[in-house]
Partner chain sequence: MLKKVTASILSLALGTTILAGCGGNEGGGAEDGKVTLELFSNKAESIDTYKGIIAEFEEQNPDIKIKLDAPPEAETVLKTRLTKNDLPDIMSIGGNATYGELGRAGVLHDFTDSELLKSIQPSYVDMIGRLVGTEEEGVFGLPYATNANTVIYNKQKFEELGLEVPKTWDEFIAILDKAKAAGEIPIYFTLKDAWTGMISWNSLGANIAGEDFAEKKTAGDTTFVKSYDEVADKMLTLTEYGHKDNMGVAYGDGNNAFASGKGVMYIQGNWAIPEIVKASPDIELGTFAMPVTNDPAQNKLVSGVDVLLTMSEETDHKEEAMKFIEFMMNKDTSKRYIDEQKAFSAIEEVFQEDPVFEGIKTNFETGAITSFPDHYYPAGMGAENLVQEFLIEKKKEPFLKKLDSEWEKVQNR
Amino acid sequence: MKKKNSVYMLIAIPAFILFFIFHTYPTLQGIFYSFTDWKGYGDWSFVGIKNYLNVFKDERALDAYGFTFKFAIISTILVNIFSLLVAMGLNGKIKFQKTLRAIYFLPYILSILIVGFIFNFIFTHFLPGIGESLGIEFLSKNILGDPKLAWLGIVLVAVWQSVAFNTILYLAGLVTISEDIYEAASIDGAGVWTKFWKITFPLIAPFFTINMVLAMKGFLMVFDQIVALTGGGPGKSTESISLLIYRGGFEGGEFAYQSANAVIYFIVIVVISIIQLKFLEKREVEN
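In the form predicted together with the partner chain, what does the structure of this chain look like on its own?
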């Protein structure tokens, strides 16, 4: 027993140390600096909770919260619908199943920035061309240049890219369901819908939970897609919180202030994830 323990320790401790150095320590540093007026360099002094008070008065930050939540909720829902559909399709008895699985996973391997730049090109050059030749007014302009539509472009790219990963998780869940249950249900005369709602969905509930939490958390921290597509524009219409923190912190010399913003945001994400977990796990138990 004792020997086993030391093996575990040997595995865990280096990981713990690395995690602490590269993750926990910078986080603590960030929290520390959020109570100062540090600009990212030079001298600083403590200012108490002034930064935090200013964040709550900052309209720009509130706007960014609004956009980020709108984006994250809609994207999370869309990603889960699409990835569940794709996963069920790929789990069925179809030809080239393995090849198709690999192809559907491809977007996840590509860098978000590259995907973003490619879509940027499509939105700027291809879509307006198609829109013009078909006479569709709203497509004949670059939708990324319209503050009312730009966020949809970002949703499209984000969803297209992350469906791949969530599909894999759903697939992993689907293969755990035994064929026998479906056969039994068929004998009892259950249709496709009944099978889905009474068997498939309840049995993959844990995977649903983890997908919802991961997708939501990922989309709340949206950054790369926006940098590649709109840079927060037009105006401030697609300025996410991560982008605001990065821009203000590193370009605007507001390191301490944006650290405070980041700390608040960290708390918000943790709270949301916990609520999601609690709520969705309760659903799992009930089933």
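For clarity, a rigid core is taken as the largest C-alpha set superposing within 1.5 Å between two forms. What you see is a predicted model; the values in this text were computed from it and never measured. Residue numbers count along the first chain shown, from 1. First, how it differs from the form predicted on its own.
- After superposition on the rigid core, the Cα of F266 moves by less than 2 Å between the two forms.
Having gone through the form predicted together with the partner chain, I am curious about the other one (the form predicted on its own); can you provide its structure?
Coming up is the bare chain, nothing alongside it.
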């Protein structure tokens, strides 16, 4: 028994050490420097909670929070709607089912930056070219250059790529539902909507909870799509919190200040995730 435990310890300890060195230690360092005025170089001194208080007075940070939450909420809702619809379609008795499942999963294995740059070309050159040829004014302009519309392009790309992963999770839930339940419901005269609302949705509730939490967390940390599509522009209209922290911390000499911003944002994401879990789990029990 002792020999067996020793083998487990030999496997677990290196992983723990690597995790601590590359994840926990940098995190603790960031928290430590958030109470200083360190610029990322040179000397530093303690400033207490001054950086944390300044985050709440920073209009640029508040705008970034506003944009990030708007983007995350809308994207989470859209991703879950589309991925559930796609999963239900792919779970049906259709031809080329396995091939279609593979095709729908392709966007997820592509690099976010590469996909972003491809869509950047589409929004900047391809669609405006088609719009000018057909005389469609809405398509004739690059939406990524419009401060009021640029976020729509980011939402479209993020949703298109994220649907694949959420579809897989919903499919995992749908295959666990026995066909006998649907047949019994049909005998009782249940329609398509009744079957979905009374059978399908309650039985995949745990998968809905997972998808909502993972999607929200992922979209709150949006970074790559914005870098590839708009770089945070036009102006600062699509600057997310992650992008602001990166730029301010590593390019703007605000390492300590943005570390405080990162700590606050980490707490915000944890709180939102816990609220989501509590609310959705309560809903699962009620169903």
